[in-house]
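The data below hold one chain only, encoded as structure tokens and taken in the form predicted alone.
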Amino acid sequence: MKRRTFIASTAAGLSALALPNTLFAGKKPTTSQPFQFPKGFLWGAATAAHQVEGNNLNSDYWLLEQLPNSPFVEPSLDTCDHYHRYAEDIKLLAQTGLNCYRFSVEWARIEPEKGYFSRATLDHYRHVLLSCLEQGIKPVVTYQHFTCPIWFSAQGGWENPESIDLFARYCEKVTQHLGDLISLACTINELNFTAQLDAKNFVPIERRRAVMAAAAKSIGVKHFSAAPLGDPTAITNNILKAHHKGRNAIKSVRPQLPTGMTLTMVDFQAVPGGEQKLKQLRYEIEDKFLEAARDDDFIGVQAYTRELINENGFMPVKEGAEITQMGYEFWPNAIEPAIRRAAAVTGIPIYVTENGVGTADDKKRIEYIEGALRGIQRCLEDGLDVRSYIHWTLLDNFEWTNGYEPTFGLIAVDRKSFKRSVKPSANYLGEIARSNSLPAD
């Protein structure tokens, strides 16, 4: 296993807790009967364009991957070639029994140069959406999932106040071309990610500046900023405004299209003496963003693990704890407190838009999924409005700075032939989806 690198995976979210987690985490359902999920509950899997499509040449992350001393352990290259094989992948998703596919459209492909929107690329994504609908799959579309066009980052990225209007314009163009086929729209994936990374000090400020300076030099500009490595305060302020303006742009074209943000969350747990620090970190990383989501149609919750907090902040993973391929604790209970916190702060419907585990042992993936679903069951039994379980991820893919070693997928992908192999965990989750019920524990 590679040592975890300094940019946290999109699959490694942070979440919070509305009530003491000892009241909920691991509590057994009281019924001995199968639990029936609400009618219309979405069962799905997720991907991100840069992680699966391949050859995203005009994106800022592609540029970062090519730098000398790159923070990425390896480049993305072809990834899973999902750009050409999307129909096969969507068909496999449908055959397992899932009814929802969350994917992102790639801004760097759609607007490769400032002000130029590629009709061919927009048509491509329209074909992806039509492929979903042909298979009976509801498409959940993320408009921006970490990566941005090189030109955008070369003019300051999310640090640039112009980013707010640029993102809104992009949202309007995408919705005009695709909005009639989309079931739910997510503006920006994990827009609290930069705040999370900064709070945990994953990347010392000197290292961030060095990477951004190297990127700027490589393309001959004075300033380059790719989240989450830029100035965290400027990025957070502008990205929240961009979400709201982007949401309004989507609504101006398709008023009835449910639109929201997704947040990365964890199960925060304070050790004695860490209560006040936990409260501070929770606000900086989560609550500030949850409060900003109150006027949205829904909140997308993404959680993977827990974090122990003492008076100084984040603690190392507990000695003897089971560790995933990402270097954090195997903790299926994470999604329940995340949902409860999101519900308590926002008061709006909740979609679980990511949850999963990086492991080479598919039996552990099944164990993780079951643990997460038991937590969702408890939330539903308590009357919380939870409307989906979307697993991260559909395919073993390019896991950002960690490269191809971590495997989160329900479907394995051969790195040379691109052959897809459905794992037992996909069939396990698919059977639950088909029945829309969870067997008695």
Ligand code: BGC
Contents of the next structure:
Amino acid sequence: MKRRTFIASTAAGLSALALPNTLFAGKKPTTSQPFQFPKGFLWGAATAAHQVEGNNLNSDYWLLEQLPNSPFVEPSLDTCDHYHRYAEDIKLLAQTGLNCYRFSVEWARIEPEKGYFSRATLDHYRHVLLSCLEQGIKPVVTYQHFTCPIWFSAQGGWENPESIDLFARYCEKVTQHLGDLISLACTINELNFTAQLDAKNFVPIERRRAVMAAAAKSIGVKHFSAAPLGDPTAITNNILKAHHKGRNAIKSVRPQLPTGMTLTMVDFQAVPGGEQKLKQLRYEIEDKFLEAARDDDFIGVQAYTRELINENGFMPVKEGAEITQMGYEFWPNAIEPAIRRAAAVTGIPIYVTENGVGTADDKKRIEYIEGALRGIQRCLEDGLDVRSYIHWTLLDNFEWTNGYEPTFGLIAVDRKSFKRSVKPSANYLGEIARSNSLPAD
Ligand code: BGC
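For comparison with the form predicted alone, please write out the form predicted in complex with ligand BGC.
To see the whole picture, the full complex is given below, headed by that same chain.
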């Protein structure tokens, strides 16, 4: 199948690369004792509304999925029907031993028309939260995970400066209705995603413009902008302001609710000669956003892979490297350098809000999780304030432009019957969660 992805890299014929020794500087020999995580450490799995709920009809991504020349290989449709099956899913999550669930509430459902907030939808999410609490699960809520209402994108989306106030109003309404039940609030998922996509130029600007023009035409408006495909400079400027105003709106309703953003991060590694380029790229894609998070209560760190950088920028995946279903490198150590970077730049507590791997081989998922947790162990041993490991993802689900082929889930979902099957990786992670400790290496 033709693979289209926002962030995948393609393997190309490159000879072995000499990497500087400092890359592994954080590593220490592991001990022969199990490693005990701090009391209260959150162990969880994450989802996003559009990827699991199904029939997100009023969202901009639904519209993009339906375009004749859509960048999506297939549409989301019913996906996992999590909108109706959330109680079963939360119960499964709790049964594995995990103690937290990160999910997003869907703006396109809550405010399907500008200024109209659906009481019924807000009540639905209240039931989801209550379901978590009944199962002893701490709810981590993302207010916006990529998708927006169609009306919002049809008036310029995040490119329109009005987006800042609109997002803040939405945050206020959601918090008024749900805030008392939420443990941790993430305003916007991967605030830096548009900047990352643009720096990588994975989808050329002409193609992004053509998709936005086709979307505008399909609903008879002049301009349509859905991140990450719109104008990157305008989106980044406004989305950072929207985060701050949204955070303040949440805190105005519930001052004690820990609130922050989440960022997509990469283990950037320079090959000799690429050091300057790495600095520049890292500033544009990560550090600029990390600096803007310094006043927040926490930073949500999300990392999946590494990227090699030479003097010209991103390099293709090294020949012979093991790659995931996403086309990028299988790199369990991605999360450790991301945590270290986030801690160094922000100085605030770190929650790992996503980390995982697209693979059809569940043994590889277990290997990936173990590798990631060893990295978190080293961070904790060095005194870094890391407070969670939330795995991406609970269910095999709609992986955006790649459709249903990549499977990141701890739980498989039959696409026809919606039957859930818990994978060994879920029990592996659940056992660690139950004991709050990682067995000796
Ligand atoms: C996103 C998820 C996505 C995952 C795997 C993260 O960047 O937040 O929505 O499914 O990566 O690609």
